[in-house]
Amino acid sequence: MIRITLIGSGNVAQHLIKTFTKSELVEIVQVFSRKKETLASLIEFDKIVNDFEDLKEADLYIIAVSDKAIADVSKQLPFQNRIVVHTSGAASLDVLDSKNRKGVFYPLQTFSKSKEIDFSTVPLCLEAENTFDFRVLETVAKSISNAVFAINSDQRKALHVAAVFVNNFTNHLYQIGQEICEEHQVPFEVLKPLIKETAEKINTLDPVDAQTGPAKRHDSNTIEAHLEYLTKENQKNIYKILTQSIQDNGKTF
């Protein structure tokens, strides 16, 4: 049984919770959040503490808050030579303080508090500064998820910009979307269909093999009508660059 206890209280550090309750491998031994009572309805209340100095000793601690704070809040850890990991894509293994020994547990998904994950399938990519440390973190990840992944600092960046495109981005496309068929009185869930077949086709297709739209064809009359069709000049603007970078694909430049 592997001891751990998560700092934090946000989305990651939630659904951490959720999964690591179910683990037979893993136990919490507590949870740091400045607040306690945001986390009383996940874990038992004697657990959680909102004092550093509070801290029990565990085998892992994992520091699940915002990129900003992850500096700070290792800082503040009262012990050294013990495993502390981040949760982030963007932060490398250095932003932690040396007294302990660093490593990442990064959980590549999207998490909102009220849409539950199924985390089996969630891919994890871990770092650490040694293979003993590494080995801690393979096992705990493999108690969770049957994907994990040795990933350094380096490439979980490239990961972590990546994901921007594919998730953030394409959500905000999906808002887009959204605003312009709530304009002229049309159900969004129309497109919901498109949307599902869009993300399914990556799985037996890759991306630019999949590419349609007026965009691909260089259907100019059709792109023309749909910029004269838009009524804000942001949409214009991201419909034409995505437009442009669609029609770029491929050249060299």
The other form holds:
Number of protein chains: 2
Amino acid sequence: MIRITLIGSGNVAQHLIKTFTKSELVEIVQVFSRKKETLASLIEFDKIVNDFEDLKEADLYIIAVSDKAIADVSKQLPFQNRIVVHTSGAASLDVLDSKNRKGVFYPLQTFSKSKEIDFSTVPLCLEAENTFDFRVLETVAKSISNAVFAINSDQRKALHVAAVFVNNFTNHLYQIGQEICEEHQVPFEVLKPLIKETAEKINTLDPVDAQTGPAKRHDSNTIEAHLEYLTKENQKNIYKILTQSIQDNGKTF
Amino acid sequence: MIRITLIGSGNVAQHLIKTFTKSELVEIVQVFSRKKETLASLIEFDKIVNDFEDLKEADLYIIAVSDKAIADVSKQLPFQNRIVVHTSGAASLDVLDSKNRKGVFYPLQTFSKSKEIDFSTVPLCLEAENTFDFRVLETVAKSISNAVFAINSDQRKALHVAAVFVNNFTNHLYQIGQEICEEHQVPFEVLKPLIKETAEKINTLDPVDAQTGPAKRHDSNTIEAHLEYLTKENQKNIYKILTQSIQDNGKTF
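We have the form predicted alone; now please give the form predicted together with another copy of the chain.
All chains and molecules follow, beginning with the one already shown.
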């Protein structure tokens, strides 16, 4: 049994609490939340603390707070030489105070309060300063997920930037698709099977081989007609720059 | 039994042949292909013709050729007053020669030769000039798909442009994600669960409510770090314009 303490009360912290509660290899010792009530529905109330001095000994402390707050929280921990990790894709290992043994436990997924996540498919990207600490993180990670990876800080940075493209930006393109539909009284539902298939296709084809459409075909008539049809400047600009990028694919910039 | 003739031998034509062959409500009378061999593995060879004069009578002729070729093919048909439809999202009803009864049978999905499609979930967008013709199209469409919609020419144009955003452009963002991973020796596999979840999330949340990330949070430190980390100009430009568009969301342009 690995004894874990979670620090934080946001989306990631809450999903981790729910998931660890189900794991038989892990025991949640305590959770830290400034407002105890936030987590009251997720865990026994006497395990929730809001004073760092009340933190008991644990094998692993997981700091799941906003990127800006990680350094400060790790400084305030009233102990040393224990394993303390953060869950951020963007923060380096070094934002953690070096009085403790530093590590990263980064779940690469998009979390919403209102949607349950099957953690068994969430990639967990782990980093530690030595093999023993890594094994602890790995044991914990494998107890909740089938997709566990050793990812160093530079690789994690790459993943974080890439995730912005495939998640944040992709979702914004969905939003534009919905706006265009609404403007012309078409149900957005009609596009959902296409969105699903687009995402599934890359399991069997590399994205570059899955590319279709007027940009790829250099079909300038259709491209011009689309640009004329669009009414919003941001949509036109995004259309132009992504069309250009598809067409220039492979060339050096 | 509705008797159908298909004209064309590309991706869409081939997927339609496979699908109609399985349907019990529809009979394929003939298929037209300039090179008969292209379709030889899909249908009895004596049903394949390469001369318009050899076309027999059918209830419905489906022209599944490139957008540019639709007008010419429809002109060459040696009969009149029959139902002739095209399968294009971009072409208007009027590119079809008016000697026949015009219509559209637009499957809104991304088709690859190398990947099978479950047609029952493919949205079929139908348009016809009168109720009788529409009912014929609808009967045929419902025999292969559970997602059949009446979509007029303006709506179809909106769908086609929106599809470029949610399919073509999204797939290009996947490609950029893969490029960033490869540049930093991270397996692209790590991102696939995120891609899947991003696409699934919009079944329960509107895209605007599913939006997360540094742009949405106006987290300028992370945005600057990402822009510095990216090495290619097209990636930087796409990052900037999509970040701006997410942040300006809701404002008028």
